[in-house]
Amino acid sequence: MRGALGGPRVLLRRLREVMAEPVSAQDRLDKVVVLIAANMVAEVCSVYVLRVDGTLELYATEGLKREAVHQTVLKADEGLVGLVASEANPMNLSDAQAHPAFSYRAETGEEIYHSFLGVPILRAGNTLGVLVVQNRARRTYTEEEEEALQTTAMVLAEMIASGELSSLAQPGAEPVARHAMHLVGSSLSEGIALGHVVLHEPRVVITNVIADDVPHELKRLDAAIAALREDLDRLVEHRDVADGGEHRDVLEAYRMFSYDQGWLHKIREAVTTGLTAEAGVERVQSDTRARMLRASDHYLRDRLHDLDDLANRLMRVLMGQDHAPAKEQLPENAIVVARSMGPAALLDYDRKRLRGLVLEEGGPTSHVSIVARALGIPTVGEIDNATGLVEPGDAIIVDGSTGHIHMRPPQDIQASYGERVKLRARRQAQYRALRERPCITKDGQKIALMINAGLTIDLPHIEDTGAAGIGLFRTELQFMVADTLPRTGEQLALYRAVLDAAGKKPVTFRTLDIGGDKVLPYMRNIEEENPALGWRAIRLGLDRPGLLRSQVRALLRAASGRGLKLMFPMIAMVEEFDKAKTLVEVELTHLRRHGHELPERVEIGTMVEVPSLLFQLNELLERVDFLSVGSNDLMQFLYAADRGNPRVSERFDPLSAPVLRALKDIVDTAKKHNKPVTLCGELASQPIGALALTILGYRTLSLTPSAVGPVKALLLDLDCRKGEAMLLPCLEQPVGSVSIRQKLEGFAAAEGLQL
């Protein structure tokens, strides 16, 4: 390479001048390839751009036949250029034609060139194209030349990402960058949201790529690295972390990466070629993210995620930016896009402006998903590289009902979803009109529709929906969104607020259901082979009675002078219920001895979610005041199918005969003992599920607030006797001989019931 390290610096300065010239996109691109070829003493320099159809089009060349520009199109896996694009790795060959992937295109005239150096044009880990230089002589390009070409590709990445080249494309063959995208993930919270992208951890926008003074940039980089390490040191030594635990181990590993010499050496090398310090960090980060997207090993992906996070943090230090978007900068219709997010971070956003949420990670049972559903925020998860595919301000549609995401949607898609939102709004208005109407079926069966809740933000939903009360209050959510273990006084204040908001309507509090997938950030996580079947819920509470007793004491004090209903989760044996109930009696004795006003009455029940209870129902019902069926866990335990695993969670139908037989046995046995039973799982929030449950004999359902209207509208038009005549004979038939779901759908259609 000419002039040692002076070559790329000179080239970058010349490129900056070309980028500022008032010329057409094609003229600018033509000048760029001439500059690169001259600087690298290459006889050929070509730019291939990745198109929306997955092919690579030759957009500019110096050295190949000019008539091939915009005519030569390669398949995504065709030739050396396709290999560079698909693997997102440079390729340096002294005799390209000897490589098995070489593909000859006569229209380019490249058969006379032997040496080949191709580098991917990357941005945020996404391949936007390929930059190639070639020579007739058989030679291997030096590491410095390869590094210089990768640095130059950054400039082209910004040009492509800006959308400037779209004017050169035919319809349907536009550059992949900035084009409309339709992706499908997992539905985490229902609803439809139209808005504009807000990155939860905003990508730093680098305005100055090319350095004027490389030694100064290296000093800036060293100072930023030192500041980054100091920040991490403070985090690790913070009093909430210093006591130890897995979260400290994670931060220690994170801090260790900031001292990784290989990572830091790559950044310094990039800066030495003529980039600013922040552009050097972005160059290395883009390479890291490209590797991360193609890594199949989960451990490696996690480590690459750590480096990606560190790069973001380092760039913010260099740019003097905060680590989170300012609340006042949120647009009116914000759609937050994040790699992952904790529930507390979601609550930091202004609910009035937040319309939807898109996550790269996180399943239906993740903490943030639970809070998103409580807030009624349409949410879609498992969208690979979502944060790298969008820019702040991009138009986006989130369809939480189907798991579909539309990034930069065309006008017809926006119009179609706009109509769906209007239709949904009209239906919601119809549901609101039913708010004060009692939920009584056509044949006179009274159905109590209650809501699931867990935070103070849920409380207005009691009045908004006209619900009969709260059938499940998840007390663990207060613990999940807090930075430290909530004190007894904090718990007491929350429980009083809940009872005050409910007024005369009943509230059923579930004691702490933590452990398994619900790991508290300030408690040591116990590694288990099968956490859903492990040390969680009542098992943890009985082994740590101080934690359970402090919660029970707060609940009893909050309910002084009024009724209290509390239930225990994950009970597997009647003996466990007996032990838990004894703890409540001990706390009642303690409060009585110290002169506290006691609740007017205390009803104690249990969740039915472990299949072993199906064979202890008579003994259990002699002890409890009520039952509440947790259909989510009961379903996953019946079928040994992890509800958080997409490979098996959809494998079994909750409306299949085995599940419905078990549910009917529970409600029938409870009736014999004259004990009330509620169902509070996701099944009750689906109109078709609520239809089946009501026909089976359930008279109290606890739903997500948004489901109360649709379910009530359906039940008001239901004749239970007709439903029983249809459904009950199906349960007597051999399993698999009939689709109960289809039978329910056919019955609903015949009866005019809206599913």
Second form
Amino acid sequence: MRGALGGPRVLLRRLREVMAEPVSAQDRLDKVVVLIAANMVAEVCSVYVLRVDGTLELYATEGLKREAVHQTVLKADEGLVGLVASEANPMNLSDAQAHPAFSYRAETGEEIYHSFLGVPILRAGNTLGVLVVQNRARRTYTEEEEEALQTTAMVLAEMIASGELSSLAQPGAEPVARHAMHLVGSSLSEGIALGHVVLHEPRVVITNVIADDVPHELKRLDAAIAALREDLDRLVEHRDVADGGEHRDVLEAYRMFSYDQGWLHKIREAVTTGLTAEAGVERVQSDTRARMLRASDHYLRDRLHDLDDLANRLMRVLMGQDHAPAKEQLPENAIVVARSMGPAALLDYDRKRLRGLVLEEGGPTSHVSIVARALGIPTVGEIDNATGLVEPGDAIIVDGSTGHIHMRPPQDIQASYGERVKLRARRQAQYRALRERPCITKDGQKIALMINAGLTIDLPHIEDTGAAGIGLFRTELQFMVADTLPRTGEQLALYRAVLDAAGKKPVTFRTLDIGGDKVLPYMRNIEEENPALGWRAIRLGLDRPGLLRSQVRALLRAASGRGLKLMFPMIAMVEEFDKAKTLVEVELTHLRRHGHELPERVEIGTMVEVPSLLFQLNELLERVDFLSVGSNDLMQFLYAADRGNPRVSERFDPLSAPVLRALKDIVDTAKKHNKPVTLCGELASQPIGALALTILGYRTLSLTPSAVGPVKALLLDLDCRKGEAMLLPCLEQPVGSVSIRQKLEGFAAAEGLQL
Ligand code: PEP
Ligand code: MG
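After the form predicted on its own, can we look at the form predicted in complex with ligand PEP?
To see the whole picture, the full complex is given below, headed by that same chain.
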């Protein structure tokens, strides 16, 4: 870069002095633009700040008319400045006015300037504003100048992110950085939490941005890269020492990127312009993040994620900071914000202090959300760049019931959520008071409310909900949260613990339901076009019986001397049930022959979740001891709508005639055969769903533990006969002529039932 005033390093040093001066925010900004303009031999230097309303306000200028400061406000996509902000990319033009996006604002007097160099002011990938230099002459700024301006923008990013500029803003037009933000993601675990941000993998806080001695910084960088590579080599060779449960292929990708010349070159270049080694890494990381946020291609996003992780590791090496956050220092009311997290990492946090969880990734079936639900931690997922939008200690509200997040919420939002939390607590107290009360409807129908479980952390819920037992024990969860395949001994220990915790109450174990979306990290994943329709659950169990047999053996041994109920997932034909049942009998014979004490009795049933079973109900019911309807999968297959994809899964209402007719058919046929039937899908956990099911004739429901209280409270006030008189005629009417959901809502309102 040219410049009589000594190039970027001198500029950075001067900027550091200005940052330390005890002057007002406006004075500081004014000095900054003068310094930059002088150093870059530019006639204009302006700073635009992105506001909460999405517009860009001119905050300071050298060269444009002073009256325009705080008056000129551009729309998000207006003019070249808007383009730089929305694309988060620099723009370097020798004749700005010839560009189609150029828009002219008379109050600024910029019509005499031809060349234009604008760079986004980025922090953690977020655009906070735009920094621009302009010249009268038609000139192209060199790559070095562009680089230098980006480096300078980093200093401004620090200033904006500190919140210093808020005092200059009109209410409602504050800088977007550090301001209240309301975002909507997907609800992964219900409940509301108010607290303060703890970053799962804290960003390395850089205290020194500007280098004193560039050659020294370059040396530090080289040494850190060498150390990083050594570290990765070690991790790849000894997978078991890798903390955080990272997979080998992820580590391999890191190792590959640590040799990526393009990436290393960019960092080195940033350091050469006068940043410290860690600030150079952060600058390039911020660019990577900005690209990541705009990339729609999954593969590209994943790779950019890897690069982002690698930059974090490199910064930690440079700053000498440990990889893992200090869990023991968790503040009260901690809300953990993470890009993604494994289930084991969540279990590491102190449950008493952890109030909520926010994830950038993670769908409802992700393993961490299963654990979050089991622990009752309100969780919201799919919040893009959540970790980049907050600082540790920021106030935050997580509404896991609706998927809403409020970052740095204003007083009124905090107060209203505070009220909601109190209301929920009052309701919980009411539900607790019902714990010992048997669930009998007003007209004397006895309903058994069970819970769904799958991990040892679920077991206390039998006691604290007063449930009648475990209606669905998802055995695959133990496999999903483990790093390696659980041995038979570990399975046996878990099943024993479950039966011990349940005491006299019944437990229905479901054999492994893996495959589909339930992926085991340590098993080779077979690529399938339609995993939900693929080689999963009992299909896998029957084709590769080793795993199923050892599981069945563990179950039979765990239940020695007591009753055992087990069922199979995804049965589609009665023959599959016969085969699976035979497998259990073979194991029973084997154990008997080896002198083991057998269970007192073994009942064998099946899940009803594949629609083909609806047309084999009589044959099926002759064979099974009981049925359990899996409404989650049954819905997905009946409507051909992926349960993990809200765009289609929310398109169809389970409270509609086709589904309710099928559910009624199942319960009626089971009654004819005198066989018990349970419903264990999510439908039963929603009060309105439980209402419909009870009216249809279901007498055992298995619920998410937190739903037991609300569902019981509702059913205690229900008169089933009245319900039947309302609902059953609706099922007879032509489909679409009446909204069954609305009918149910109307009925609940008239009867004073709380949905
Ligand atoms: C279901 O499909 O409804 C069910 C209970 O099983 P899962 O949710 O484990 O697939
Ligand atoms: Mg299922």
